[in-house]
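Only one chain comes next, encoded as structure tokens, the form predicted alone.
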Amino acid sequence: MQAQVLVGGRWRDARDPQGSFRAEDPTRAEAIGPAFPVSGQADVDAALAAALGVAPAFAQTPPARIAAFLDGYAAAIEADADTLVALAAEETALPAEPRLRHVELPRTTGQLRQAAAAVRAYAWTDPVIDTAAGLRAHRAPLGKPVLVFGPNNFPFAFNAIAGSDFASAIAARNPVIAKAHPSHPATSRRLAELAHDALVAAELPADAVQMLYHVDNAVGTRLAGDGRLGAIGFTGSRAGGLALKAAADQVGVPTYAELSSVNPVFLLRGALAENGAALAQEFFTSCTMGSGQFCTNPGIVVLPPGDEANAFEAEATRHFAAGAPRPLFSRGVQENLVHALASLVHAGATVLAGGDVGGGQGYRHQPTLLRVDARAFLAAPAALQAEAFGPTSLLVRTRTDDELAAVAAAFEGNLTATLYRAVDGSDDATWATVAPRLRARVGRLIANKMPTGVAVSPAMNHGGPYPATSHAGFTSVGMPAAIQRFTALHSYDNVPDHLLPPELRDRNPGGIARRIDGRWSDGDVGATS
């Protein structure tokens, strides 16, 4: 017998199935679990339907009960934390402690606590009132459906039934259809079931979050390509993504797809000749932390000339050789591991260390490092630059600084950069004419520290220009902004007080934060400040 979908408000038998799949144990290559279904049109069709249905509705429900599924939902997942932390390590080989438990659970409550908060303090809303033109506009909810696909790497923070998407379009009043991702199908069936009683006790429409497994990729990109859909999230592979946007650009549907990216790190002159052995030791931690499988893994990191580069060099390639063999998420991301390192030798690279599959049972890889100059990387820099999704990094070494300053400029978009510069100040210069080539091709660029960690803040820009997302100007991490990706920009001219919603009227009772005729204000319209 499979495993129920989530469709039309409760748990029932897929219809019309386009075969079953399990979860797989990465550390064994052994299938675990029960049978989950892969939807075919007939449960796709069903799931839209319903959130169709419901999405009016839903688009004026009244913030305080959206604030009280998503802080209910959090709650949940906090007491059932034994059993989802079971799951997740299970699916993914990720482990217990502290990764899923002390990191990633309390990461996925704090960001559905902190879209609660966005939600009663219509903070995504960013209400603006023009009284001389008579105009008033806000952030509003789609009145359609979001499809958000998870990703395999973070079975709670980004996962389609919990993650930031997640919790942004629901915040944002849109109903959900989640796309689980087939890594981990236990973890997403008991969010969902969580999910689904936090509804149901918040008192908002079973319809309004719906998941299923798995689809195919036919019935995928055809979803995808539907205009009645209000926007797409995805995280996962470039190729995926990209085909689920070409559909959806078709019918303009709008979305916001985290694609790839190597995010480069650049350790300048003075920071290795400061504190170069400690940064190797740095970069390999960061590089294998999560067996690499994380979209901030440093994919590059670029070398100034010199002998403390020669010294960073073998303090590295001495940590990589040492490091035992890291479980992947499954048979097809090893498999696009090796791919990916063969063909970053055949543009040029050179192997280090590391270099193949690991031994022993499971889906595992050496830890990889491999070096290639900066003229042959300037030569071929989108064959270089590609992602090795794992345990992997490629050093760039330079001759000169002009060199630094040019593989700088020949990145294409990332979700980071990083510099390490000296303390004392004597990497400023070169500081100055690396990081603008950066500034232009990342989301976040940051200075001396590793780019693995994602703050849930609402600064954060966990983004970047394409092909690290499909969207420049947004996020996927920190509220309010990322809620802002599923929203429509409602005017309003000259439409009576009594009728507006009720962030845009005269009383501001709730001190929401709004701009009124050019300047920011917590009180009513016309009341002096």
Second form
2 protein chains.
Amino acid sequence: MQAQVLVGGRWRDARDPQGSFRAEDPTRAEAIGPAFPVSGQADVDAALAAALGVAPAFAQTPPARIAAFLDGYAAAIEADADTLVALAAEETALPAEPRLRHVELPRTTGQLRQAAAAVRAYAWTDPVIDTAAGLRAHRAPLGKPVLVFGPNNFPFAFNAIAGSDFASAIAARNPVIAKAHPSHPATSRRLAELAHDALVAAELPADAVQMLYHVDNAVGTRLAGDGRLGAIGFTGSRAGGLALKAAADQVGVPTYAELSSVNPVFLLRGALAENGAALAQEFFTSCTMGSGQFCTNPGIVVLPPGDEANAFEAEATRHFAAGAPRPLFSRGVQENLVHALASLVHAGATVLAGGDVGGGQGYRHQPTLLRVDARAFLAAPAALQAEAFGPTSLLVRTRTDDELAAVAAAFEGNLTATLYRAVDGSDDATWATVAPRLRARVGRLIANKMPTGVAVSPAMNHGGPYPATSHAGFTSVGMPAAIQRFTALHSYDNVPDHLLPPELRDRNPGGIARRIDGRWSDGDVGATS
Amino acid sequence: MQAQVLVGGRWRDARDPQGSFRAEDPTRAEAIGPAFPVSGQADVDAALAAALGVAPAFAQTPPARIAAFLDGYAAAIEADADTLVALAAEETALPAEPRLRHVELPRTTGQLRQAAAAVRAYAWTDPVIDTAAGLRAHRAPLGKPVLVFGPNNFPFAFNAIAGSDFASAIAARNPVIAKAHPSHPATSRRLAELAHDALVAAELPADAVQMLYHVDNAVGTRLAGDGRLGAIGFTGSRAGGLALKAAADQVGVPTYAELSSVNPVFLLRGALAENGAALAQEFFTSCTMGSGQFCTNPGIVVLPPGDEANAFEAEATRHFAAGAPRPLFSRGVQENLVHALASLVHAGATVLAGGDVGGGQGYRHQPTLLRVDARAFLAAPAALQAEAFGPTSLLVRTRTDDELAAVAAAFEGNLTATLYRAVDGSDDATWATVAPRLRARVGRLIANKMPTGVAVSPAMNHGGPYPATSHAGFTSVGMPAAIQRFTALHSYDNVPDHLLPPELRDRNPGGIARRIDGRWSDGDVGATS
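Moving on from the form predicted alone, kindly provide the form predicted in complex with another copy of the chain as a structure.
Okay, now the whole complex, with that chain kicking things off.
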């Protein structure tokens, strides 16, 4: 007997499962928990039909009810924290504390509540009013289903049924079809139960939130290529994301895909001189946190010319060599990591520490540090900046400032780049050469801290130029910007006040910020400020 | 001897022309003016190399100089109006007055000046500051070339070297490679001369603006598929735009393409009763303005049940039947129109008036009115909503309000939809049924006026869901939103004030609007408001 799917507003058996699967305890490589279905075309068709059916009415939902759902869901997750943390820890081998309970779970509930606040304040709608031209514009729901694919590495905060894509799509009043990640199905099921109950409690249509645990690639790609979708949110591997994007591109459906990133970290000379030993520790901690399975893991560290770099390399090597093998999410992650490291070595990198799975039970890998000189890196930049997902990083050794700048200019699109600079300003000339090159290549430029923290803030950009993501103009984290991915621009021309949406009427529906005739105002149209 | 291309910052001969072409006077179907080159791969490669070379530095240009260029270019266009209007009138057969001199030219210069104003006010950069998190974000230049393809129907306002895509890409400090439309090469050359001179006068790098007159499809598609581009702007035919988009999609380059639109107009019963005869005149005028060669031409008019619709149809038919054949841009436009009308008839439409090219010199077509009943429309909605570019429209006759709603729900993505409603409110119940269906399908919803006017306003949306455009979230007209298509989201994390761009520093660079800790402010960070 397989677990039920959430389709058409209710929990029911899969109609035509193409098989079943179970979660694994990665620390033991043993199957755990119940069997879950791999959904076939019938479940996908039913989910799409239900989402299409509910989408137009859902787009008309009063904001207060959407916000009530998001807040209610957040509260339900908190109340259920013990169960959720236990399930996720077992399925992912991520530490129950502090990571899951004290970091990721509060981030997830905070994100849902920030989405609720953005809904109440109409913050994502960007109302613009031109009284002379008789034109009023805002961002509006797509009026179509949003398909969300969740990744393996954040069972709560990026879960297809609870993460930022989910919260964003619902905040913009679009129904969601969630495709959970098969590495944590029990966690996803528990979240979906809470979401479903919160939806019903908020008196929203139950069809607005649906979830499948798994589909095979052909079924998933076919769904992504259905032109009736409004948009796709995806976080995962580059190959998987690009396959879905290719299908969606052909029918004009925008894909917001987070694909891959090595997050280069440049340690400038003065910073190393001020603080080298501490930086080696900070780097090792960031690189092995969550076994390195972060989108913003520092996968490449570029070192400046000079002796300080030798000391840093030696210190970092000691940390990596002393580190125990770390648990990975799955056999697939382990296999991909072994393959990726072999490719780096083949391309010219040398292993300084680690380099092996490390023995023991389950799916693991040693913390692994590699090194390559800049000349070799610049000779094969594509091969040497391929992502190795796990507790690993590659040091790039430069001999001149020109090499430092050339390496900066050789990176493809990334989520982040980091520069550590001396507090005394002695690195600022180097900054002026290197930072502009990195700036054009990344979504977030960081000074003097590791990239692994991703704050849920309106000023965050968890995005970046292709191939880090599929569109350099959008972020997947941070409200209200993340919500705006799932909206359409709507203009009203000469439409009478009573036929406009609330946020575009003369009367301000409640102190919301609007651009009226070129000025920001939180008052009514025509009010003197 | 062929005209010179503007490549690499100077006027020079084409290197490997694949042939040459001349403009035509559409009213006589005769070649006019000099020979222009069809550029080959060498010119395209040279233009791309020059644009790539200048892009990083151009992204650092002080806003004041960008604005000075845009304003200077606008002034130069005004000073050269006599020449430009004469060239464009000859090449397009559009009326010199009022259309070209008093409508399109001022719109073009106004658009350049609005872009300049948006640059001076940093309006397109959307600065967001989160002091607690140490994060600051804004929209920034792509740092890469933007490739712009201009259409045949607006020789000034959408010209690849002068229109909204051009102004937007430059405003965001990205170099432009303009691919002019081959139906008005002399107009485009004159504009490019003015642009080049204005660029030099503003002391900007001459490489930032380049222009080719024509490339064949293979060369154009190869260029669109170069992953070093930042973005593509396109206005033109659906087939052409989708071919470029497909190439760009494969390398992660976003395409902002305006593709096609029939702009449905719904005349509700009360509006017809109040005003039927005047509406027939207004419709005819709108439909034949510019020989109907507008993106927002009212290509389908949906009539309500009742006798008023019969009277409107009779009156409109009289207008169309009495109209003389209208000049079209080219043989291609004429051939496409003849073919499109034949397809509509084949799909079940009946010709009420016109229907023929109408004889006489040059490329022309009679104003043509067709009709189909709603049942037939709903049986073949794809075929019957295919765009027929020219002075033509299709009346769709409904028998019930349910049919009216069903027709509204059968439209694919469009730029606009219009509803005419009775001033006394008697149509509001019908509005409530029909408008939401149209709203989800269009970029701009219009009440009681024809769609052909497109104001350059911050509240305009000249965009719409696929396949009207390639992305429902963006407009190609209206500042600052149109500029934001050609930007990347950039976040700064923990970066010291003096290393931030001006609009993100504590000190406000000049009264610009910024979102600081959730509040709009035009002051400095930390100032009490």
